[in-house]
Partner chain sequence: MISTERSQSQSPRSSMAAGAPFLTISVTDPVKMGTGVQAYISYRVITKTNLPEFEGQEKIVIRRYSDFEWLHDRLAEKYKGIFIPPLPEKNAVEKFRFSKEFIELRRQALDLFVNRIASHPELKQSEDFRIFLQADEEKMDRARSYETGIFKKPADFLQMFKDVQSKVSDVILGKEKPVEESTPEYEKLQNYIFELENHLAEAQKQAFRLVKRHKELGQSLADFGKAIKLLGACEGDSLEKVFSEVGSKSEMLSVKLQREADNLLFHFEEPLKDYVRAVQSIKATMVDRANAFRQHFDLDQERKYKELNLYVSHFAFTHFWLCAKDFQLTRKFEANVFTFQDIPNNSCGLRSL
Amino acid sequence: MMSSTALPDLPAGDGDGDMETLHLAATTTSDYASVASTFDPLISASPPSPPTPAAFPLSPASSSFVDPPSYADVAASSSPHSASASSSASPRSVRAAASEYTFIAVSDPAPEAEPAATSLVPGSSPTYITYLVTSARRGEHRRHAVRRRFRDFVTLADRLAEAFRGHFVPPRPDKNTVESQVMQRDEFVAQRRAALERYLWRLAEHPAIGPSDELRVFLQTEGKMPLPSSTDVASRMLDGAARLPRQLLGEETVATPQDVVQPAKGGRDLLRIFKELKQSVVSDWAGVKPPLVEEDKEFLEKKQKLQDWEQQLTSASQQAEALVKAQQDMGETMGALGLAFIKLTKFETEEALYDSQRIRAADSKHIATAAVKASRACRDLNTQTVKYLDTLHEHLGIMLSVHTAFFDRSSALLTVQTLMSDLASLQSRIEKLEAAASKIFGGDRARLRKVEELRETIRATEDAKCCALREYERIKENNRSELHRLDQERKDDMLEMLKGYVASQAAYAEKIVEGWETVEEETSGYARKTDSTAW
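Keeping to the form predicted on its own, what do you get for the structure of that sequence alone?
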């Protein structure tokens, strides 16, 4: 026999379905009291106690549970003293505020055709993407807008690498030729645009590169990229091969001061490359102590610590990726559970023979609602997790710049060592020639003339050595200042990452717990009666 009192119909979800918003039907005291007139073989005939009102009801109109809290809100509720801390600026915003630029944006990607002269097939000019780069310097009232292609960014990076040896120059985004062929064109262009904008901001925040002429010219000079483009490796090697015969014949024996302040691996001076390779082999493999060695013990200790730090950072970055994947799986699993309970609720409601079954259906819907909202909270939490733990990936990228700066230092030291070895070799040749000439009455004019040529070569080599030594000292000073800056930034960034990560985890965990506690309160009356009948 069915009772004349039934639960209100459970409204269906709207729009996207019950996964986003579940309108809960109100279960009143009379609904539970009506069970007394029915017989349910699963429980006793006596009606269960009415449910205790929820302490934190899940209102369909309220989005406080669903919406992720801001970091300021999280920090304000995490500790009594965090009200003042939440108002303080983040380390990154402080660095941006100290830069020369108040605004940098990369937008409006647009295809353009290559000049007809570069097309191998008539009538089929290749295309490339240009980006609108907009910037504003501090103290200026106008914004500069220029068009740049990816090749221009490569040229800028090459110029900065030459001009700021020893500095931790932020690495430019990779070309990613494979990804450009695999990914959808629009998606690839959007990712590259965002990466180029982050790259320019990192350059602007750098204390040495931000105010540089290279960056200013790139951002403000309209028209074609004004910085000279880099010569490809093949062209440099061809130039070096053309110079090599003259160098072997003695026409170009000494590198100019302008050349020694740049690394030898450019390819234009093959003889210098061979000499430095010989010096490296003699020092590393033959065990011959070079005339000048790295004696800065503090630098060597920091270098070793940074290598250990990179290993730990790589491990932490991998675990962060695993955590993001696990949280994503948790959110998807909770969403699937909520959907399963929604289907179960629908089945129980449509097939119910007793009012108590309909009450259980309403309770199942409460569980489904909490599961779906917990799923959405997991997705939002994952967004916050990626936001904060991305600091690990950023500092791994910085380590690429650190390795480049350290290589600049070792390369400059190798250049000085090679020039000092050349000087010792030249001096030894002069001594041998003078000893041989002294054995001939009146002297050997040919040998004496050769001695004068070698002395001239020594003077040129001494000038080159002095320039190389100054470059080496400059790079050492750049390394020293950059290591100090990196230590401070690493401390600030890691502290901000840990505070933000812990606060977001705690806030979302509290929200999820509140949701399940609400469900517990809503189903407590039925649960207590079920427990009592089991005895």
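After the form predicted on its own, can we look at the form predicted together with the partner chain?
Below you will find a single chain and nothing else.
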């Protein structure tokens, strides 16, 4: 989703095919033809591209960072890319190689008609796009191919969110509610296809989600989408509203254990939602200390650090976008300048009345061609820059899933707190009833019966509380292990990004400088002459 903000004519660094065609289209000089024809390891070192992990010799551990390509290497080869073939140990490709799936691809977008289409305008039934999803599991030889539509991906995302509370579940591509005209357009479809592919790869690389059943079923089960789809909010609310009267009358008193492990929000139990809301208000505003609090200092510290990190990341990613745009503009203007000079020199050569004009024109042509070459180099550099700095955008996406995971934790905590308050209030009711009952001689059968009921309720609530507590602990553990994993991944990714960015900047800068130095040599005669104002 972040990558949709990348420059329109530069696909954000995935999909081998895209990159290489771009490369071929942009170059005509023999200088670049050699680059385009060679298999470009730097480009294909980027992770979510399917063919590469298989084609790649994998290095064992991501900690063995190779030395940055030496500039001598770079200068020697006409292509700045080939020198970094050694950096095949990019952390992303390592992760991809270690994942549950060796191959995932999303392709072949094809429109299909809505089955029970009741269109008001005859002859234009609403259609949707389906994608062919092919995958191969590690250890299995056969490839699975299924057709899925975007809605199915949304369902997958929802099911995963439910099943993996506390984990950093990769965010799915945006929904984009736009009119069907836009939906059909090629560019939009292509962007979405690429985004979906990246999404599936990220899911596969996740140590917990990759091997999950949900993913497997999604990728392998043919035919209609096998996972239950989420119902919309309105119908859930209606269901909840139907139950409410019975709840209030005390007929359905307690949330069952299996309900309790799911968050209250988005569920059907309106009463529970209200109770938890009240609990959170009481904790936050009334200053009443809830029965159980978040005490894990380490967690709170980490949370704070991540907040700072996210803030800086947002600003860095904005600056990165501005930088990419500035580089692109520079390349364009340099090219336009070169072109203007080429036209000028051509004109001079043709229309000149004196030979000296032609000589000058020929010399000026060197400058023009150098400018055009510099412009091309600039644009290629920009492609690389986009690819590397895209890491910033990706990590912003990851932060979203972090927020979700932290929210899972806090809502589970809230459930526990609510149940504990419930217990406390039930207990006090019992005490009151018992106290009242004891004052009556001979016992109060009605009250005692009530007390028995309440004790039943308490027992059930205790059970629910235990479940909720267990869930809470589970989520906390997930948080912890994910945070640890994120730390490592973040370090690896950032380092890779910086190395790649710097290496490509240096390499291309050298190339451009070379070009200008050649021009300087060729026109050195002029520098020696003194300036004169005569004309």
